[in-house]
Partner chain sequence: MLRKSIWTALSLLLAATLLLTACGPKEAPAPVEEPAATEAPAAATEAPAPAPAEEITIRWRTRPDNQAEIDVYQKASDAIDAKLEGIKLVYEPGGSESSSYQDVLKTEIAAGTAPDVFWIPGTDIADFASRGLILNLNDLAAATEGFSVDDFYPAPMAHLTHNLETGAEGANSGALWGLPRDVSTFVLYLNLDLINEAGAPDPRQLAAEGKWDWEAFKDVATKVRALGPDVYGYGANAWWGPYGVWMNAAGGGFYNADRTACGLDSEGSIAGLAFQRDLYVGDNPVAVPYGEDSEPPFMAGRVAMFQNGRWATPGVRANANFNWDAVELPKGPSGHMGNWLFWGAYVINANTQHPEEAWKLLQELTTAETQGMISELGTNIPSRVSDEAINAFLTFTPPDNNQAFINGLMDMPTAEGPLWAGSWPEFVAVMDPAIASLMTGKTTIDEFKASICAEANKAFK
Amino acid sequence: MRSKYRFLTLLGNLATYAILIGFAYIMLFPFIFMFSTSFKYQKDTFRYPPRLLPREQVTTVVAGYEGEKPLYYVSVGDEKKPYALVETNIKAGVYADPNRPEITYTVPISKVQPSGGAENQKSIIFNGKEEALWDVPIDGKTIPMVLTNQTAVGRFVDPEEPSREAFQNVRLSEPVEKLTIRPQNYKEVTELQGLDRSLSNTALVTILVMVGQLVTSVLGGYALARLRFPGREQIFLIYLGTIMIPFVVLVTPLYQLMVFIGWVDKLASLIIPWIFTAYGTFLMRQFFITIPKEIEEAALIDGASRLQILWTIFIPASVPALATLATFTFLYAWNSFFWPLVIINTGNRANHVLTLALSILRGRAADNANLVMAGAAIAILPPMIIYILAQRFFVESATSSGVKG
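The form predicted alone, please: structure of the chain above, on its own.
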């Protein structure tokens, strides 16, 4: 019974891990596909069916031809061999053998002659209609066939023996490819839209907003948690109630304020209005309340000032809460789009942030999905790294929030 119980437990654990891994793959697949596409060539991004890993078409040098020629798989008998494409847009006809109409051959028109000559060309009844016969060379033999369609083909030659040639539709041919990456996409997208300046602007705005919110939240949270003054609870409730005001309601008065101050189209408008946060003040206040008052009273008896107590006792004890607030602030400031779109002119590239630059890039590089994905990767990587590094602080904050001193 014990061995059976262990076996069932093992199966249950394996099933749980399989389900979790499956959901994790589904969640991560869009990001994996984005990063892989950012290293692809332009042609590879529009391949159907789409492929995850980036590939590059293999080329080779063919004797008697200038430059490198792309390789494609060509059907030679029952095998597929890599042949080099040396000529395109050759007029060709699709010919069918009257005795075996299900088999067709694509042959350049220049290699086909009328059966019986141009003046006395033979004909045959094919599919209920009278059709002209053409002498089509197939594998060293000349077979009378009926022209069923016309198309354009490419001329492919064997790289090792250029005298061996074949003709087939280039668009329908399978290219010979190899796994590769193209890191130049990141350089091109940076030069195209100036993402290096947008990245530095975003980093500057994000760091200043994050530091500003940490300072104001710590000071406000400590004052509302520890200092006694008339109307403290009412002020806190009013300040906390501002969280319920939708941002769209504040856009117009905030924009008018920026016009009055003269901060329109300047980075200051992306920083100063956002260094005060009711959420951060509430978070720090709730955390400071959990710190035992006896520690603070002992420090006051020893002659410590309020700032000394805040710096030496409260801040070191609130590292998980500070890390959580810093992470949320970083993600919000880094990904902010609507307010920069309103306050920063799209023509002022010197003050663009990443979200605004990516919005413009989506239009300028609409036919270059690899460049758009490279720009998106530049914008996504920093917050992903910050979130992964700070994830453990979320757990510490959640576990410590329910423990009273």
Second form
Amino acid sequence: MRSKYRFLTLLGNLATYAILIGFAYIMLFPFIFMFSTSFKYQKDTFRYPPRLLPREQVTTVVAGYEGEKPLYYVSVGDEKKPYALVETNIKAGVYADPNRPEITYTVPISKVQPSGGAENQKSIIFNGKEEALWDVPIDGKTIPMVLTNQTAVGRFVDPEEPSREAFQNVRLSEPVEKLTIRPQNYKEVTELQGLDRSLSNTALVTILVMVGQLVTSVLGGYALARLRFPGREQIFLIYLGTIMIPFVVLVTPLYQLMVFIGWVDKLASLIIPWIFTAYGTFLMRQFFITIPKEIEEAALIDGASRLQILWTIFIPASVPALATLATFTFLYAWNSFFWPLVIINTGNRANHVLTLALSILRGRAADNANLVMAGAAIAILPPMIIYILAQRFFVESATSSGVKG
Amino acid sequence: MAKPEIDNRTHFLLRLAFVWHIALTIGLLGGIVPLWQAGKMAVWLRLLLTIVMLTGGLASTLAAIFIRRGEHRGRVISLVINYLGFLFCFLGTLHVLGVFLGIDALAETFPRGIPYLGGIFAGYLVSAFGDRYENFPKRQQAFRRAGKIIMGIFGLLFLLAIRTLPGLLALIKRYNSLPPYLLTAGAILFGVMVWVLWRKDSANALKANNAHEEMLNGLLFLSPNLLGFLLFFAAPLLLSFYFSFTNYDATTKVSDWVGLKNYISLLNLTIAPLSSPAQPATEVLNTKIYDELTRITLFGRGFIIGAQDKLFWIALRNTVVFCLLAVPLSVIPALLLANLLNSKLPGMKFFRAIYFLPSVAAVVGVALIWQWLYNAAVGYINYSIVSVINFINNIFGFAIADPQIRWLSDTRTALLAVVIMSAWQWIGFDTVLFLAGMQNISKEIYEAATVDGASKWAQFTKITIPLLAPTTFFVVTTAIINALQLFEQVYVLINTEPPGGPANSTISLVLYLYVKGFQRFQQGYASAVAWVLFVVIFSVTLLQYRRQRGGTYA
Amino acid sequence: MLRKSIWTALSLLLAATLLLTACGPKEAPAPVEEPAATEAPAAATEAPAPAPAEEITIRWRTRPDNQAEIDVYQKASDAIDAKLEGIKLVYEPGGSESSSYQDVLKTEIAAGTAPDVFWIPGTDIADFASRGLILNLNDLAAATEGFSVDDFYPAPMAHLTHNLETGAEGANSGALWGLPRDVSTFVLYLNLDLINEAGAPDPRQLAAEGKWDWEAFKDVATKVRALGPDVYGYGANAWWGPYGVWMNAAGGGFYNADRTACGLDSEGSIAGLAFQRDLYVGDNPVAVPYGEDSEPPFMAGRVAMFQNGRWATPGVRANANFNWDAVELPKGPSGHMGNWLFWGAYVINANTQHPEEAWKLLQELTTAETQGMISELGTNIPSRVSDEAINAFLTFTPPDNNQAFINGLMDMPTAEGPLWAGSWPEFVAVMDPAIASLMTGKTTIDEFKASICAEANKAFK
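Okay, that one was the form predicted alone. Can I see the form predicted in complex with its partner chain too?
So here's everything in the complex, that chain up top.
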């Protein structure tokens, strides 16, 4: 009985893990894809079926030919051998033996002679039509055949023995490949779209917004939590009510305000309006309220100023709340897109932030999945690293937005 | 407390404040006349300034009177006026000197400073390392001091690296015209007056008590936040409301009051009966005004619905459909995952961390990744579908055909593609919220249920779900509010021109607003769209607050 | 205690001030390793009193698609800068096609930060002109010796001289909105490997023999499509250019004859759209599905005929590793290929401080010399009509068959036209989604025909 129970529990746990791992795979796969693609060659990104690991085609030097030639697998007899492709787009005919029309041979037209000479070429009735006959060399023998179709092939030679050659369709040939990585993608995308500057801009904007918002939120939160003044409750209610107002309602007039001040296309427009938020103030107020009043009163009697109390008592006690707010602000500032899209001109690259640069990159490097993924990785990695280092605060910033509200 | 002695200095300073306020009143009220005579200036700006100056003048008079009478009210009013004046002049100075615009120049030199920022962080780590030696105060002190010194040195290097000194010189050189001098002088004057009234002796002279001090402190502390909030949030909000009643066009600067016209043409719908299902719209609708939106069948009779602004209704429909799909698709898996994670098995934190990862990434970046996953020819999603189909075909001998879904270019799947991506990104966030909610449910209830022999599933449906209701409600409403603001996902993932393709199948309300406001520059109309969206979101929020107040929500 | 906190506060204040002042514009000698810093706008706002000579700064902008194009325009800008005395040129590369170049420009004009001279596509001229955003250059041109509008292709010039009040067009209309930068036209970029592999006839050969019509085109496409499920006969991107061609070639078009109403439901337009729809969702679809980007599969060697303009040439040169060439579009039922004459023009911001200097720049930008320099890159064809320019263009290979472009320009192309009688953005906002529904099989030809013009006509005044 007991062992059966244990077995069931074990089974249940295994199922739990299976589901959890399955979901973890789904959650992680796009990121894995991003990183692997960001190290690929462009050609590799168009391949079907897709593969995760980056590969490149092996090339070799063949005696008698100029430059590096790509290697493909070619069927020689019963085995597949790596041959080098030396010539493409050779006109070829698809020939069939009139006696056994189900088997066709693809042979370059240059290798084929008219049966009986060009002057009086023989012909045969094939499928109810009169067709010319051609002498087609097959495995050292010459067989008269009819031309059923035309196509093009490539000429492949054995790199060790260039006189050994084979003809087959290039598009359907399997290339010889080796694993590789191409870190230049990162360099190229950085140069293409000026991502280094975008990255430092994003960092600057994020830092200034974070610092600014922490300062105003702490001051405001303290005032709303602890200092009595007329209108405090009303202000608090208004703050609370505006948290849910969507940003889009403000976009148009805020844009006009920026035009008025002259901040359109300037980084100031990404920073200064975002320093004053109802949400941050609200969050800090909620935290400060939980700090016991007694300590504060004692300090007041000792003659400490309010600023000193805030600095020496409240701030040290609310490090987790500050970190939570900081992470929240960090994510918001780092990832914001709509406002930069509206306010920063696409032409002014010096003021681009990462999200904006990425959305432009999407159009400019539409064919280069490898470059686009490298760009995405540059934008996504920093928050990811910080997330891994300070996971707890990220999770807390998520929960504080809701459960404690 | 006895009546405080007023020393001579305070007496003088208070008198000075009185004179200052009289002068300020005269200056402000007298300034109104030249204001209306000055050349180029928008009328609304003149009006606004007049109101500000009038109020300021009157308040200044009151301040002067109350200070003269020795009443504390005077000090409050005076401090408020002078503080605001100081801020105005100070920020004005910065503005005129180009400090705000100079952030762009800072961005240029900032990359050079980044290594030193790293140094500052290293210094912090050193001082934090000292905390390991809590039992050796001396060692701890030494580490802390060393850390501070490192931080200080790197801070200085940072300031040098970002070229503070040349910047300072450039700023000083900007003092080459009247405005910066005037504003600086103003800032100093107002600043001095703030100091005059803020001093303890002046406070005592005007019979300040603790409550007064607390009030002033409160106003002071809240002021940066409140003023910024008013300027960058409340004012635009009101302005947006005003715009929605005008035909404001940002390129031609035309702005005429049109009353409710924007709202009417947005919401104007008509319905007409059809004589046959395929009857052309031109026969039944006034196509000068209305475009065919859709056809419906009611009570066996066909009707045609026309809309004046067809695109708005399409955008509304897409947004609602997105909501109805994306919200359950993110919330339900999140609930199940949270339930699995809420166990004592090892490794749960690890999974939680992974699930949360997508919500850390920028939507733009995520959309770029998914764009390639969705690629019809070489994308992983179609590849997985084909693999699964082949697998099933091989095992069961079916002959299911490859559906060859063109995720992003097919009108039937484009919105679905957006839904799937968004749900993927939101699941982790919702899971974390649910998990936090579940961990608030006391363990005893489960233990009791286990003793009673309730199965895990029964525990989940009978205990977890009911007790989790407040969290669920919160998660759902937040998800709805997020979903209603759908924009970035479509803008980046479905990159068509005009946006919202193919064939308008993914245009959302916010995207429509963007097109109207920032591609066609009909910003008045766009504001009306924004307010319609606001009403929708506000109703959802209201529902949530109602529920929160009435429910068992902590 | 108190003293210490004062010191802390003071040093913090100092640090903050220093940080703030770091924001001050740099006029200190800019570091050598950063050439960008010297031409940063920050330097421009700082009006240096002891400037050696009063140089007027003129900013200008185009919409380049890649770095090579940016470099060429920068080179052209530097050359003109050296030539024009007293004018300092600043070239700003605008965003690419997909980042709404024109919308950004309008935003900047609204904010007063737009450049003095900029390029806009031909379709947008009317919108910009009727909003009063660009300058009428008529008087400046009249005062310029040796300037003649007849030096350029007549079709773009007709639009560029459209008088808003009288509706007159031509040399003496009293209006001149800008000068055309270049012209372009569609060809089919060919993947010869695929065509040969399919054993299909060579379209270049057919064109030379005068047999290159819609049937021949469909035959080639069908044969290539038979090579496999991931190989397509034809590919084009989803915008008005490609689908307009089919309508034009069948004798239809976007508008009626005098361009005052929608012509999308005319017989010719419908015939063209029906043929095109068949390529996408007919019984035997041969085209890359409508809305899918055709460029990546073409570059990957899986599309036989890729319809695009001259601007696509540098990309094909760089990325195609198969045998390729170009051929003109097939002739439709009207007997013409229905091609577009794409063009765009340099115009002058209505708010510029220096209209005369901007006009000088405009003339320099459209000299045969500058145009030759830019078309060498391979993205475009000079807008000046001269045998010399055409002969020079023919030498810019690959593709070997540059004549395909010239043939396109000579076969009565429809000039990409601004919509003077209405709003082009509104028109295209109705047309584009409707065509997308049609080409993806969501609506039928009859449904399209029944409703399209009732909706599209709202874009006219």
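Under this definition, the rigid core comprises the largest set of C-alpha atoms superposing within 1.5 Å between the forms. In this text, all values refer to a predicted model and were calculated from it rather than measured experimentally. Positions refer to the first chain, counted from 1.
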Subject >> Residue shift check between the two forms, rigid core fit, L195 Cα at least 2 Å >> reply: no
Subject >> Large Cα shift (2 Å or above) at A24 between the two forms, core-fitted >> reply: no
Original post:
Taking the rigid core as reference, does K129 move its C-alpha 2 Å or further between the two forms?
Top reply: yes
Subject >> Core superposition result - C-alpha of I301, shift between the two forms, Å >> reply: 4.5
